[in-house]
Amino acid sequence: MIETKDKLFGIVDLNARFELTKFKPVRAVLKSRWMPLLPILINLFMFVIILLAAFTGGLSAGNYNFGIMIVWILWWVLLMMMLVPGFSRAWCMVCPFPIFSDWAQRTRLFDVKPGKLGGLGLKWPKKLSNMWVMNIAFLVTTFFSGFMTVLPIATFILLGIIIIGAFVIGLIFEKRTFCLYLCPVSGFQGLYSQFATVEVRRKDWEICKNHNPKTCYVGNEKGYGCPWNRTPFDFQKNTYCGMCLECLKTCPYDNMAINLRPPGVDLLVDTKREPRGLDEAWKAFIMLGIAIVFYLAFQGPWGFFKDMVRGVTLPGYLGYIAFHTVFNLLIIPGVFFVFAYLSKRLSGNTEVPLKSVFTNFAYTLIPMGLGVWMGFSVGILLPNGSYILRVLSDPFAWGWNLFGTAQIPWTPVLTGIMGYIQGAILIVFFAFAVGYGWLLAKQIYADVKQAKRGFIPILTFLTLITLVFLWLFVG
């Protein structure tokens, strides 16, 4: 943890931590080999049903399909509104997709196999050890959003690609390489987990410094070395920590902890080992741009654009892909670059590189983007949440009524005030973006007067983005 004298909004102590694992029952559960294996197996069972429902649903209506409703309403909303902001990469902890590659490497699921893992164990190329591949993978995935959210078979194909990809990559490359650098879901979780209120960290540096070998990294009879190739004894950001809990199991001194903390503290971390980078900056741009496009496509009133996204005509669909790509990869970053340039000019600082100003201030879009996605998720859940009750009772559309909810009619909830709920969420996260933006300004520009002047264009950009989404959400 990097100590800082700065306080968020002048009142929130960013060094404050509350250790959840200091309670013996909590630590005992997390150190058990059943955790997270048991929730992984439960999720595996759920996804088997999801895959079967999506496959048997074929080209039928998506709003009556268990696979689509659970994945794109329940799971997505939980991920964006609770799991990532509240519990960091907790979904990665319980995700069932890597279980097959884990089994192939370890030849077992429960107990610990000593020695070298199976598979070829190749190292992922160093130049690609970042978010760039995930950025492109996620963007390409969204090209098909108009099909995946309405055609069960499209969701089946997407999930199948991810599951097979995780397995094949696990046979070729070491540990959780797929999760680290390829999984399209992993990228935005890693980015937004920097804002999360939970972290896995070491407690006492002196204990780690004097302990050899570093069992949290290499493993022992209690557990495996970090599957995410992190060094748990010294990392300071959530970005690439999959919360697999192996470090808690392998530390003989109980020196690893799970802490509650103020949201967003990772945004201030910029070290040689964990630097801020253009890959994460572009991830923030892409996520913000996709949110705008998705609102227009799924919650906006423009029918012609909806037709483009759903591929009603081939020229329209190709136009959507072209616009979507250019908007996210070039226009959003280009507009932000102008404001970063104005920041440097207005600050009067001639020594700070423009690239540094651009990259560092891009991290203000992490809380901003997360707030936008939470607002968008509200727009998914409130109008469509009642469909979940129907499909739970009849997951394969075979006329079942397992829980007596199959005949519940479509019932939108609170849609009359939905825009105001979305707007309120947006304003809260705008405040966080501004608060951290000011702290980042003081990191970028050592002189406080320069920081004040340099922050004005960034504050303007954040305000304009907020006004755009308030207009979209509230009207």
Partner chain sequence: MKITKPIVIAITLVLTIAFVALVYFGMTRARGAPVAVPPLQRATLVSHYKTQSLDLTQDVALADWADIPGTAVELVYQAMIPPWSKGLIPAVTAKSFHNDTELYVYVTWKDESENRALGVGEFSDAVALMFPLSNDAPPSTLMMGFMGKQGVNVWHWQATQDTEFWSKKSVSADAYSDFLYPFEEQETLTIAKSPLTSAVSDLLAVKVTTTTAKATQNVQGRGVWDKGAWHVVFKRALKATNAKEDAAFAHGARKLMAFAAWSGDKGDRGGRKSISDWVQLEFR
Contents of the next structure:
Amino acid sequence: MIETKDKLFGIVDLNARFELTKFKPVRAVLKSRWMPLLPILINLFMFVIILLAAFTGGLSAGNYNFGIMIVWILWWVLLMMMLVPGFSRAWCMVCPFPIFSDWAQRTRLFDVKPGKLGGLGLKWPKKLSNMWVMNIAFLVTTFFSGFMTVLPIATFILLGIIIIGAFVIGLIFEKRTFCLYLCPVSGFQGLYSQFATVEVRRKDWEICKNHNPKTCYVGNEKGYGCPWNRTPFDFQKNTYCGMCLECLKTCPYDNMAINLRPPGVDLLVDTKREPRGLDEAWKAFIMLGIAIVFYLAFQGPWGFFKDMVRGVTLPGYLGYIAFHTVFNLLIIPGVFFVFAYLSKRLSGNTEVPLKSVFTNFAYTLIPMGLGVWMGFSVGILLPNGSYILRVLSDPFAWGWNLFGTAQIPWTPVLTGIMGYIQGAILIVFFAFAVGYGWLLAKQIYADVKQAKRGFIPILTFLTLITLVFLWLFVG
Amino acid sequence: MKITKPIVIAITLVLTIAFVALVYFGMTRARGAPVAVPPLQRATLVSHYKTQSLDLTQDVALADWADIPGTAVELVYQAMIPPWSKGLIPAVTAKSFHNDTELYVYVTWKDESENRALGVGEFSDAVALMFPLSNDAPPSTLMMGFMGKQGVNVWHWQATQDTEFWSKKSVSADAYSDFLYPFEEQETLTIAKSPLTSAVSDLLAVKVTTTTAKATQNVQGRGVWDKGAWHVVFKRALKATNAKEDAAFAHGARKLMAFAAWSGDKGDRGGRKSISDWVQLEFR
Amino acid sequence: MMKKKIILIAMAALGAACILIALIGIATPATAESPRERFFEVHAKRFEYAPDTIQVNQGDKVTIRLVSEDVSHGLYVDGYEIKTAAHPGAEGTLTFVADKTGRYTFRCTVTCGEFHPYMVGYLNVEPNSRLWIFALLIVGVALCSAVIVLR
Amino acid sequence: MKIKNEPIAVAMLILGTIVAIIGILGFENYRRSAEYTAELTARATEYGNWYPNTITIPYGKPAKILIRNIDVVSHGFALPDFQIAVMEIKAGESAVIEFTPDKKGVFPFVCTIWCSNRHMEMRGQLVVE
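The structure above corresponds to the form predicted on its own; please provide the structure of the form predicted together with its partner chain.
Okay, now the whole complex, with that chain kicking things off.
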């Protein structure tokens, strides 16, 4: 946990923590090997149904397909609106995809088999041990969003590739390499979980310092060494912690805790081991850009753009891909670069490298991006959420009626006040972005005077981007 | 079992091939059981050039049409807009020719009974031709000419009107109705009519429920019922009198058209009819 | 030093004013221009409406005639919670008084193809007070935070 | 005796995957053959038309036909000779028609909603024998 004297908005104590694991039953549950195995197994069953529905659904209407609806309405929206901002990488905790490679590596599903893990166990190259591969993987995945979110079989193909990829990568590389550096949805979860209100951290450094060997890293008979290759005894950022709960089991001193915390604390962490980086900055740009493009394509009224996204003609589709790529990888970062440059110029500081100003301030886009994605998700969930009730009762469109909700018609909910909800979300997350922007400014520029001046361009950028999204949502 | 390199390669290959095969299988059945879809085959009605012209004031002479090849046009129940047809006329046979100034279309179909009069529960046999007014109209929706704003020109021949016009006989009982009407089971209202100028109503429509009589009636027609079949001849000037209201024809051109037929004794009237798909009319 | 203070005070006042105006804006609905009867013929085809944006003023009596150009489509207006549907050859109509201001999305109600859930258009009921309220709030928050930081 | 968790976990995994898939597909197969006389799939002409294009049901016995619209647009089902119709079956939905055929022969059924440019070709035959 980093010690900071800074207070968010000048009032919120960023060192405040509330330990959830201090309650005995909570700790007992989390230390059981059924946790998270049992939720994973239940989730695995869910995804078997999703895959079956997506496969049998073929090219039929996605809005009546269990696979499409659960993945793109329920899961995606839950991820953006609750799981990531609230519970960090809780999705990774219950994600069923790596269970097969875990099983192959450990040769046990439930028990702990001490000793070396199976599989080839190669190390992932250091140069790629960052978000770049995931940035590209996610961007490429979004090229196909016009198919995946509406064609059941396209969702099947995506999930199939992820499942097989996770398994094969798990056989070749050590531990959760796939989750850490390859999974398309891992990247933004890692990035945005820095904002989460929950964290897994060690409690007392004194205990860890004298504990050898560090069982949280190497494992013992109670559990495996951190599958996510973290050092639970001293990591400070949520980014790459998959919340698999192994360290809670392997720590003989119960020195690992799950804490509630003020949102966004990790944004201020910049250490040698967990530095801020251009990879995460670009992840933030890509997420922001995708939100804009997706809004234009899926919630805007422009038919020609929809035709491009759904690939009516090949030139149109390639045009969309080109625009999408350039917009996300170059234009958004380019615009931000201008403001970062202005920030440096205005601050009068000549020592701080421009790259550092650019990278560090990019972290203000984490709360911003989370906010716009929440707003976007509201626009998907409220009009289309009622489909979920239907597909729960008739998951394969075979005429079933499991829970008596198969006849519920499409019913938009609260769409009249949707604009207010989206506007309110934007303002809240704009405030967080500004709050952390100021704290980051103080980190970047040694001198408070410089920080003040250097902060102004960033504040301007954040205001403008918020106004852009406001215009998109309600304008 | 220790996982070695060859095993990983083998697993990867097997999984990839199995997945690709599964996706391929899924794609072939993505819209249900795969069947070969026959290519679209639109019936073509050829209108040959002839120097002949017909006089409709005389009765329809079947001999005039005997050696012109006919096109069989399949009809189906009109089952899109209620009320739906009650009986089906499965097909009509159409023939056509044109001379320098006139177009002739001949339609024949089997009908066991000749219904030339109207009354309560008694309806007229009829046949209609429909042409889109726009020459480049796409062969999309044919429901009463919903083909963009220009709409369609409909030539509606009715046996009752034929009797009235050619035989100068009154066909109506005191009350009748021949179109969609909310009280159709108790049809008792008389409907005012303008004096007849033809056995064929020359109509305009832009969509369902918009059929409107044109101000100028340009189409003549005459029908004869013979040995269990109707033979109806339509005649119109090749040139359109008013391009906005009349279908335009020209030697060497192509035009979309559609057919509809009514069987009075089965209760057909108004929207209750048998209809065809688009037919290509070709002038040679 | 004096100059800076004056600027800061001015900014704070402006920011506060923005927020205040926004809050007043929420409480009092804008007064409408004289209402008119408005008629729109909206053509629906996969997966767009033409026109895709309908511009009206608060209080207008709006009639939308929905014409489908290919398959069955529908039109549901967010906020007003009314809908109609159209087949090719059979159109739908809906009439309402545009008493709620803001931009509302109208959506297709009949599954018309794979992109059906994304088939939307906008109904703009002027004045779009929602946009201005939130824009003022955002600018106000920005100005106030600038003042807090720079002070 | 200590409960062995490992086999339980493995059993749950197999139950949730392979057994679930086989079970669901098998159950649906049984349900359809037990409940319905015939099954009809609605799709636009371009995508294969009514499938199967000809269905045969026995004369005089109550028939129960499942019609599934697996297309992305609405279709409808009309069997005019028996005055039976389902005006609209929305994409992804299914309808069931029940009737007792009181005449023998071949009867056409058609789609009732303009579903594509080849809508007029979307028809099939019901054979009662």
